[in-house]
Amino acid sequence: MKHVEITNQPKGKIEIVKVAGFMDMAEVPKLEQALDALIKEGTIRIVLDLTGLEYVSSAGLGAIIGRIREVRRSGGDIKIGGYSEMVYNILETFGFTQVFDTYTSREEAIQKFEA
């Protein structure tokens, strides 16, 4: 059974959250906890680096959407900064590329925050 690994890296006022592995429904609480902890600390500019993520379930996407709504109400955003081809295909198939700001790299997402 593959698991999800989540690591945080601050970059100024932006928090980069790298998510790697396999995010099925059983692994979603790890992402929820990581994002909730950042939001509770007042972090509202988050870049999700999904380049190492092999799979994300609909529950994982739902967890991201819920947190995006929360940070957007506070004037922030969560941007997708990098993704595997598999994850992008999932995002695109279900129309999430219309909901998420998606960029091919975390550097590009960071630049959008800094613009």
Given for the second form:
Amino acid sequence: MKHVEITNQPKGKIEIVKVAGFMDMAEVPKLEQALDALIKEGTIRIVLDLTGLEYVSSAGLGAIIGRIREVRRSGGDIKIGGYSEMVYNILETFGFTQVFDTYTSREEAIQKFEA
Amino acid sequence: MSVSVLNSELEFKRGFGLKFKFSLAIILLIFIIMGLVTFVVRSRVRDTLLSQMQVKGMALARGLAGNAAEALVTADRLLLAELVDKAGKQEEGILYAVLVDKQGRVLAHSNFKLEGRSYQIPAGAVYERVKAGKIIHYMLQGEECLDFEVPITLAGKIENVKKTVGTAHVVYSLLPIRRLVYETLQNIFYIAAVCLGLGIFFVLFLVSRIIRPVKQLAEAAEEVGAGNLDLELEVRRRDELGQLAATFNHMAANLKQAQVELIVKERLQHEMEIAQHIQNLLVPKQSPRIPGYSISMLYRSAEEVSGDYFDFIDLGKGHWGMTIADVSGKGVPGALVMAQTRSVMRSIAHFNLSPAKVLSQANLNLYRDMRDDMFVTVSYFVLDSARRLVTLSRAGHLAAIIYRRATKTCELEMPTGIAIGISDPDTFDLMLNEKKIKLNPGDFILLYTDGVDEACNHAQELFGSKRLLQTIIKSAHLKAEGIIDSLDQAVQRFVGEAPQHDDITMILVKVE
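Requested next: the structure of the form predicted in complex with its partner chain (the form predicted on its own having been shown above).
Then the entire complex follows, led off by the chain already shown.
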């Protein structure tokens, strides 16, 4: 079975969460738990690096959108920093890129946070 | 919803309690120990006293015989009397001492009245030969006696040959020994009685200490059996009973968790059933009949997730609104959003032939009420059947596929647009576009949900848009129903035995 792998590392006040693998509906709770744990600790500036993500289901998008709205209420944000072509197509189709900050690399996303 | 708790009555008839059983066991044990001790002590004490008596008796009899030898020769009767008198008073328990001549006549006796009579050993006496003489055991006037008999000898003329001239007897009563044994036993019984008392007291104390937690456990188990799973016993003891209490708590906690899980599972299942019911009520049961068109649909809902819906709305004058949507979110919340989306779109569509305006109104009505992580992707087009004109708008949904018979190719139509429920109306409207598509005979438009191209096989490969387009082109000569069937079969073949994760929905409108 393909799974999703989530690793995170802090960079200053920003947490970089790398999501890789295959995120079908069954794998969505892993991302939810990882993000919720960070938000609970008070981290509200998160960069999601989706470079290694082959596929994200609409439930996965829902999980990301829900968390973005949550941290935005506290003055933070979750920005996408890097994506695969497949994921970009999904984000684009969905209109995600029009509403939420999506950048081609994590460095760019970090820069936008720091700006 | 209720989870059934065991309602059966506790079947238990209480017999003797542990206290009684333990006490009985201790009493029996003490009795057995005391019995053994008594038996051992009685024979040991008696044997010891008897052997002491034998040593002393023989020594006394030998002394008497030695002293009496000379006096017997000289017939010194006074001395003889004195000797028996002295020997008779030597020790407590001595009945009398006697000197008897060779003929069996009493020469001297502690009771001088018996002198001159013949010395008679009562019938039934038991003789035991020992080194210096005999020990004779008999009853004398109802009293048990030991008679120590030692021969009185004189040195003869021939060297080393001794001549027996009579016998010396010292007779003991066994009464003192019996009394001593009796007293010893009496002491043992006193000790036994004290032990018994202490034992019972100790048992009652110990058993009630042991029983208290056991009783608590029994009561707790009864309460848990009656359904109170919040119960927790205090674990203070470090012994097996403490372990039992801890195990009991663990069991109750596990039971509770299992019950909660069961309730949650049942509730989820129930919710899913409601959601599916709602969904089934909402989707059209058959496709509309429009002259010059063949229209078909496929709706295959996944077991757990209810998210897709589609609709055909007759807008009058040959205009039809056709929509396909995918609601994120499972269960009742998802189904409610779906119902809401459907009714909002239906009510607006009748007054508006512009799909972009319909979607804009839908977002305006819905986005505030939807949960943070919920959204709806919608494709909506209005078909002007007379002019064969499709006006398409898309809110985050997958591209519409247009098949062109002339070129035998597919075009993906993706006017920009954001999913309903994730952005404010201004951004939503700004991004929303319409696309007018003219259909020619043999052309068709296909709307589908991600359950189709993201159908997954066991190897976790996706069906994908490439396979989708290939299948479309291969079956494009068929009527709408035939194309949908081919697509359905292709997806089913690809997926094989793998479970269906998402709803599969398609609508296809073909110009004949």
